[in-house]
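In the block that follows, a single chain appears as structure tokens, in the form predicted alone.
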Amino acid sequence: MRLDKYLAEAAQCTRSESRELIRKGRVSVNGAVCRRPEQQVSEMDSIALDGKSRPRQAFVYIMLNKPAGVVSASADKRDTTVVDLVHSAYPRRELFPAGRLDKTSTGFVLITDDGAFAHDILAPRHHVPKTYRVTIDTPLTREMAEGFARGVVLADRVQLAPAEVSPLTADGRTVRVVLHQGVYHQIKRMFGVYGAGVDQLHREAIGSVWLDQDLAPGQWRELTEAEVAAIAGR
């Protein structure tokens, strides 16, 4: 690709700036200073910006931790959205989030640019599964908890896959569940079979990566390279 379009998604600016920094002498490729914005280059190559290596990444995979009030979009005209919360950061990639969570809900939300990636783990046929912990407005029960693992079916007579639920607290009303799929309003809808109602709703971890704990609600640093391998199933 040209060499200013390069340094654009490599430095996360725009591309007259880029074209600028090239202009200027500050970008060497392979060693050599080059003030062509048009050169050719490619992922072979060593591009150096004020001296300094300026890989380009294929892809970003972000973990956020989704604070209650903002929508799981890329772009919404009312409500911030998970992409706004870090779109200053990386300004010249289109990210969206790799399944959502409801406006009321926290937690966990996986933010990418990988469309590939986004779709292998939310298809039916490998769904990542994902963990959450939940305060319900009364007890659970054993009802529930059988329920749960054969699989609900919902009022609309949908049959869901099993999925684990266990108490986490004393008096059961705050608990964890497990999903092995993805519908809209799953554990409200399945909770409300039972006449319970979902208070707060909390992803704690998608497959095997759990939320960072140091991350405040409204922030967030992308996954390790480990990180992402484990959420592939890699």
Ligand code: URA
The other form holds:
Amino acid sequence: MRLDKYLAEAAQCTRSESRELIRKGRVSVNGAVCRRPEQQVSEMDSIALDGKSRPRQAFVYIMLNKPAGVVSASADKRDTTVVDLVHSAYPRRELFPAGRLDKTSTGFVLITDDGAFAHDILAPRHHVPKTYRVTIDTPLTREMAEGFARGVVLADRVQLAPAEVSPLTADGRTVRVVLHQGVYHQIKRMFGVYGAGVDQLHREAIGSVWLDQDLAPGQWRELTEAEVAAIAGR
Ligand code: URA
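Could you switch over to the form predicted in complex with uracil, since the one displayed so far is the form predicted alone?
Full assembly next; the chain just shown is listed first.
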């Protein structure tokens, strides 16, 4: 691809900013300054900006701690989206959430621009388990736990796959739920079968990767390569 395109992606700047950097002689290709934005380069070339190597990342994978009130979408006319929270750091990327949380829910949302990866981790045949901490308005009963373990039938007759639920607090109102499928409003509807309401819902983990405790609501960081591989089951 052209050097200016490569640099715009690697340095996360616009094409015109990238051309400016190249014309100013701040960019080198395989050790030699190159002032031609149209120069063809490939992944095999070593591109540096101000002497610092700038490998081009094919895709980005972001762990966001979604705050309540933010919607799991790329764009929305009314509400702030999860992509709005990270967009300024990636102006050139077409980011989207790989899986959704309700507007009132909080916790781990994975944002990426890798469509094949998102498709793989959300595909029903290979659905990556998701772990939630849920506060309900009545104590967890044995009937609920046994029903979830068997797989409850929702009000609209959808038969759910087995899900694990275990109490986290002595009063039985804060529980951990592990889901192996992604049905709309699944946890709220599962508790709804037993007349229980959900007060708070926080996603703690996707696969074996837990939400970083250092991330306050609204904060994010990129996933490491090992974390991406763990989520993808590679
Ligand atoms: N189940 C729900 O009901 N809501 C969520 O946000 C996630 C799972």
